[in-house]
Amino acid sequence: MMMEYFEQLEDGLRKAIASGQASPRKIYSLEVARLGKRLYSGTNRVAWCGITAPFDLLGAMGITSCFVEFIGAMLASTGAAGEFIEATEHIGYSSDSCSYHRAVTGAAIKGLMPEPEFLIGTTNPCSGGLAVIENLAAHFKKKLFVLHVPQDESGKNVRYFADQLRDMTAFITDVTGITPDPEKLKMAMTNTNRTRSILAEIYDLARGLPSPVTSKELSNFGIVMALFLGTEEAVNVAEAYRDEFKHRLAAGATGRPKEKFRLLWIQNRIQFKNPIEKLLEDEFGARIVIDELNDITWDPIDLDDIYGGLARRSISIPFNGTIEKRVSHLRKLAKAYQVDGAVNPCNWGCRQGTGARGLIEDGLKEIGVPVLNLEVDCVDSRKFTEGQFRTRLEAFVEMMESRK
């Protein structure tokens, strides 16, 4: 089933680009869809991860990685999730645990998971994705490896996370055979840097007033793009982004014709289809111009202190550490991007989603930034209404407006 996605997915994206339909986002799915098929294909050797694993490290030695929840919004995205939710609530799960999670576990019950060679659980973002990693390796009887990512970089934290990773190479060794090349890591790490350069002037271009880009374009970016870093196809997308955002401002083009509210998107967006994007920009023109994870918050990694610096990228990431490092980054977004308000799509029974969101709703308040919490399940569509979530958007925008 979804080895049969991705390949048609590629195919149509293939034939549309070469056609000269081409766009960044067609360019960015077309390499989903490849990893997509990298993972099922059954000729790979796989890995499931935690969020904060460091793919590039994995990719360099060979490895195809990925994050479980990617499953999860693969299965929401062609609206099949919620027959995987269903059977892990058929074995006890609870119906208000994360829906990701439920989704890649029932995907796993029903055999649909590829059998990965090893697993790299990450006690961040959330326990319950290391639980589900965890469970995957009693499922599949494969060897786990955890990395207990610290909260920052004070004291010893960096060379504690440095000399984890390094640990980790080694497990992967042991399990694999294979040792890592200098070379190959090198040249990998000098991608993510080409990679992460780029990816600053996309965002640096995307603050324009009006922004280049639509509400869609830069969706789920920012996470995804992590498990590309390393690559020249991570390069070519991100170039893709750039030129495109360059070509609209130069041409006084931008997304769309208007820019009424500019929106910051908290954490990630619905995954299955929906049509708030729509209705926020085609009825009430008002723009997501920033999504929460659409951000470099680390620096080049060191050639010659690769582990120290990939240890820092994932210490850095907004989710990890206090609420407070978190509300912080999210004020610094809003002010940077002049948004008019946030929307926080507070998943049902994740902690970064719904637990933080009284702080975050406060912190961007003292700011003057509404927020608008939604209660929803970001990839079980069947609890979705329509017309509720209309009305609150209607009630946010009409806010917004008498605020200007």
The other form holds:
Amino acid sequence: MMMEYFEQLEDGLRKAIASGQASPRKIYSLEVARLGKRLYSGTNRVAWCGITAPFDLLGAMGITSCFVEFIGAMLASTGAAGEFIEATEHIGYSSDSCSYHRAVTGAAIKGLMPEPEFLIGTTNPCSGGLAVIENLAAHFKKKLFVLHVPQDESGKNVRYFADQLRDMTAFITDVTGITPDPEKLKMAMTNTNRTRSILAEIYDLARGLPSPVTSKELSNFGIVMALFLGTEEAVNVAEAYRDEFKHRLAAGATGRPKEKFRLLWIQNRIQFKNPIEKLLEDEFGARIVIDELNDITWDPIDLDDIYGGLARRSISIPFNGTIEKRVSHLRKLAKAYQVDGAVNPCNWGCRQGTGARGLIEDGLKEIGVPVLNLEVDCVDSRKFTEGQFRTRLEAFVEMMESRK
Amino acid sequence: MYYLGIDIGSLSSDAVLIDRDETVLATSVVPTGARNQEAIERATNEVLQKSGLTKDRLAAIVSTGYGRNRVTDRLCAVTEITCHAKGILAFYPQTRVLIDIGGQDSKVILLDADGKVTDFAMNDKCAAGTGRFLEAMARALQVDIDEMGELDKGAQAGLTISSMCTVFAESEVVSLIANGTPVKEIVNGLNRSIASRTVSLVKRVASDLNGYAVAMSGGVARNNGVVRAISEALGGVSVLVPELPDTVGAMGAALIAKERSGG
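Can you now output the form predicted in complex with its partner chain? The one shown was the form predicted on its own.
All chains and molecules follow, beginning with the one already shown.
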């Protein structure tokens, strides 16, 4: 089912791009489809990972790697997540737990998760994700290496984590017999740095007043681009966005003609088909110009200290460490993008989403940015009622309007 | 010129007709039922009939409520949050915190000194503590919902309805009835359960009431027992309730109709 889905997706996107209907989002989605195909081909070496794993390092060693939540999101986007979520509940999981993780677990139960060669768990951003990886390791009877991500970027912590990454590499060699090729590793890091630099340009362009970006174009972008880092394809995707945004700005065009309100989207988007972005833009004149995870929080990787650079990168992600650090990052984004408000979907069962809700709201309100807290399951469409969301979004827009 | 505000809620559809001086000429509250189009017509016809006017005398119609986009000849549709905020100021201009409990939503709206909405919070995930909740409980108790407001008089206020879900709360009520618990104690427990949820919403938008005037709108505000329980849960703060709390949203819509049509 999933292989067929990714093949059809790739085919449709290739045809659209070849017929002159290329867009940055299509070029990006093509890479998503290709990653899906590699995961499900049965011929590639696959590793299921946590979100903060070094995918470029794994790629340089010839491993197709991916964070497990990607599958939860994909199942949601196909509209099929429900039956997998139910399968997980049938074996005793609480319906209040994260549905990204219940969908992935259900996929494994129903034989829809490709068998990995090994697994790399990460203690950040959440223990639920690590539990899924541990369950998958038991399910597939495969070896697991867990990266313990320190919460602060001190020199000592960077050295500690860099050593873990070296141990992880040795673990992979032990399991697969593959040793990292220094030249391939340098090439991958060079691509990572090139992509990083272009991503920084993209985010800089997106800050424009009005912004050249539409609400949908950069949804899930930062987190998924991490999977392509180290490759030439990542550079191509990033260049496509940068060139398109530059072109729009030069032509005086924006993502959408109306930009009454600029919004910051906190955490991840809703993964199943839903009308929120369209409602925001078409009916309310509000546009999502920045997502929490669409930011560069790390320095270029020093080719003479690759493991140190990768360690600093993993530690730097906004979800790691104290909520104070996360709030400070959100405030920085809110100011840089001059947003009128922020939307926090507070994904059900996600402690990242709900646990920090009050502190995030207070932190943004202090700088004059109102926050709309939604109660949404970002993967399980069965819990979505359009009327309820419409009222909350519309009322939020009316409130912002009265403040103008 | 005349202005019509119409609020199509999940339980009732309410209409308010005002003139250019913002004087209320007529109000109407009809059950929404399964066909909201019919309810819209009934509510509209009722206020026109009461005021002796015909539809062509209406300068503008503004709709609100969950069925707001079903009103075809509207000037615009505005959310309940904005309309209730606008409407309550017509009754109590000093209002800074408005509690609105309708059929399927409960919400708390924070207003600034100029009457602008600065924050709001709505019930999460389910309709527990709303009009639907009360309806289900009245059914379980076999009492008329309109009488419920007085049924807790003389209760000792020691009973807690702890279930967080309407269905579970209903079965809790059924068990209490079976155990011979007096109705007044059960009703009191239900009122305090709603009050506890409502105060959580109040605290989300105003952690300290700081002397703010608190008002209440929506059909549930007709239930004196709930209003009393909310007042107690807020530490004895007096809760202002207009005579026809159901029509506050429609009143706000009528005022917006006048404002936006240049009346």
